[in-house]
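A lone chain, given as structure tokens: the form predicted alone.
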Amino acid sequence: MSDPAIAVRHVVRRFGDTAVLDDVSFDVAVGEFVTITGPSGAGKSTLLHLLGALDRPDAGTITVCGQDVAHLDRLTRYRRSTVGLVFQLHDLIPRLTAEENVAMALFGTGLHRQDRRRRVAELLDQVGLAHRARSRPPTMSGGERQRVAIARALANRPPVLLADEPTGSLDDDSARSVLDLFADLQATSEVTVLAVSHDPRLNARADRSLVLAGGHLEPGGASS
């Protein structure tokens, strides 16, 4: 069997005397779409931040595409080329157009200006927003803004996409567009998707759901 895209082993993360994550272990296979569910305060977003190298565990190991995330020296390169991060509130810059928001992820990569433009056009077409390239976020629907955020996260062709409640604030049509996009990424590019979600629409489309409660994966939730 091939190595997993994500391998979490005995991870602990404490804040003060509270263990938000306590001995969490699981795998996610290459090209798999997995959701992490559970009540508010269960540690779901903390786990996502650890995977995205936005935080470090107090114990245990996290390996993403063969890289020991907890001990990386070049975090910017990891976040740029190994993982794409998508947040519920999009984090787009309102005064920039859709194409400018996506292009920001390509600065500092060494790509020629024309190559950056070509890549941005390709990404917006991939998420079905070529016609909105010159639009700014305040004029776009929630679903359109989320798809721009996904295009930006995919700019450097990361093999892993990490998403925090990517459909939680979207209506059914917009959520369906985002979920169809995730399915297409799996089918055409073998992108691994790990999403934190309370949204049953998202969980229903995932290959597998893990339940995190009280800092632990519930019995049957771990795959390792």
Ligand SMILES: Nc1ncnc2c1ncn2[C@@H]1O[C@H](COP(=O)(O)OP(=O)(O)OP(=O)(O)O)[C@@H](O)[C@H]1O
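Numbering follows the first chain given and starts at 1. Between two forms, the rigid core is the largest collection of C-alphas that superpose within 1.5 Å. A quick note: this is a predicted structure, and the numbers were derived from the prediction, not measured. What changes on going to the form predicted together with the named molecule:
- When the rigid core is held fixed, the Cα atom of Asp173 travels 2 angstroms or more between these two forms.
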Given for the second form:
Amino acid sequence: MSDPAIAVRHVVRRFGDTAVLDDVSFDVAVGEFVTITGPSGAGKSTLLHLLGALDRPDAGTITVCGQDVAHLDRLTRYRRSTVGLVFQLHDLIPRLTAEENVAMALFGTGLHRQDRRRRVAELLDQVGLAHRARSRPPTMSGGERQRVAIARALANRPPVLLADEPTGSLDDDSARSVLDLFADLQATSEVTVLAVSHDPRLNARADRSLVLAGGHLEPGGASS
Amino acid sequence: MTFIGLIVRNVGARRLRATLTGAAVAIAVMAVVALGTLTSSLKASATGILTVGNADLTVAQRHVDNVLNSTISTADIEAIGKVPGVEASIGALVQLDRYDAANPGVIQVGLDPAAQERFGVVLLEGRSYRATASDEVMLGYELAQAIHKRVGDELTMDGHRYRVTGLYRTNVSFGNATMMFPLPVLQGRYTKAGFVTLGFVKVAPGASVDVVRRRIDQRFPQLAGVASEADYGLVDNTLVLIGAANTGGAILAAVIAISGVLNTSLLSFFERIREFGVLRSIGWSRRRVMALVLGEALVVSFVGALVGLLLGWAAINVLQHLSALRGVFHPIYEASIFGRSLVFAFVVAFLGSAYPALRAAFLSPLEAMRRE
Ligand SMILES: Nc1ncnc2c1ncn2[C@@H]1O[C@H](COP(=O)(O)OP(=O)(O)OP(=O)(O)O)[C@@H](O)[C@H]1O
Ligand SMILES: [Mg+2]
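What does the same protein look like in the form predicted together with the named molecule, given that the last one was the form predicted alone?
Every component of the complex follows; first up is the chain already shown.
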């Protein structure tokens, strides 16, 4: 069996006296689509932040694509190229157009301007927003914005996509377009997806759902 | 989009704010340009007097406020002529006085006719005045043009009537706007019999100007030899004060401009904390975030500096036509002022945005993104 894309081992993360994550371990295989559910405050976002190298565990190890996330010496490159992050609130820059927002992820990659432009067009096409390239976030629907954020997360072809409630703030129609995009990603690419989700429709499409509660993963995460 | 394009884009997104900040920088640069030009021009006018004599070394009384108040006895001038290494030493009385409303400050030189050639005076028209003629004057050709006088015309200076005997030019353009009288006549009019303002020393061939200067300084402790621009302060405290005022003004202008840039950069930093957090989380390096913030300030300062240069140039033109400064202030436009303004803008941008840039670069992305 090949190495997992994500390997979490005995991870602990404390805030003050409370261990929000208390000895959490799990694997995600390459190309797998896994969701994490659980009550509010269970530490789902915290876990995702650790995986995205935005935070460090107090104990345990996290390995993503063979890299020890707690001891990275090239944090910037890891965040840019190994993982793509999508948040519940899309977090686009409102004064920039959709294509410019996506292009933000390509600065400092050494790509030439022409190549950057081509890549941005490709990404917007992939998320079905080629026609909205020149629109600004405030004029776009929630689903469109979230898809732009996904395009930005995928810009540097990261092997792992981390999403925190990507449909959480969307109405049904918007959520559906994002769900379709995840399905499409699954079908057409090798990308490994770990998504925090309360959305049963998203969980239904996942290979597995993990349940985080009381700082622990509940045993026997259901396979779908 | 290029990185520079992004910077310009971000600046353009807050146009009013950028304009106001740019205006603060522009006003500061204007002050620096106008003050600087005014200062160097006033210095040049004042020190022109020292260079008018076509000499290797100009001697004046030490530590006077204004070189025109320097007083040297003619006996000392003669004694300087006997200092080893000195080929010749001549004394000239220099007095500033009003001619008319349009020429409030005309420089009058009292000089023996025999010393004119040595002094670098070249007769253009007419003849020289006689050594003791109390009603004769010569005009530098530029002054003659300015006051519309020719050889044979009469003019009144300080209540005395003189006939113009000749027109001259000198090696130093400054001298062309002066008028010249027989030495005893000018001494008499200003009750300075036996005294001159400046001594002009010609060093003998082969002798070192420096050595001669040191000898003169030693033998005549009340006098100072001036060989280069750096020595002017020795004989004119006002120049030192003007220079200090200029530096003070520039620092004040810089402080104002830096506060303007700092204010804007900080405001923009607080508004965009979340944005910086996102950029860091999608793989922007600290250095790139810093470059973004510094770059935005730099663009604003740079444009402000260009506008400030134009404003400064306009201000100089206005100053030049103020009657209070007419005739005294001949603006000298130095090419270096352009470079200095750009350096000024760069320093202002850097000092004004370094702190916000560092804060943006060292934000924790998580904390930044928790902000609403
Ligand atoms: N930086 C922090 N400092 C202190 N406490 C924190 C910090 N970050 C998170 N917490 C706490 O850790 C706990 C888990 O937070 P987290 O955001 O991971 O929950 P979650 O499972 O994502 O919840 P939700 O479903 O509401 O998003 C919460 O009680 C939260 O208050
Ligand atoms: Mg959460």
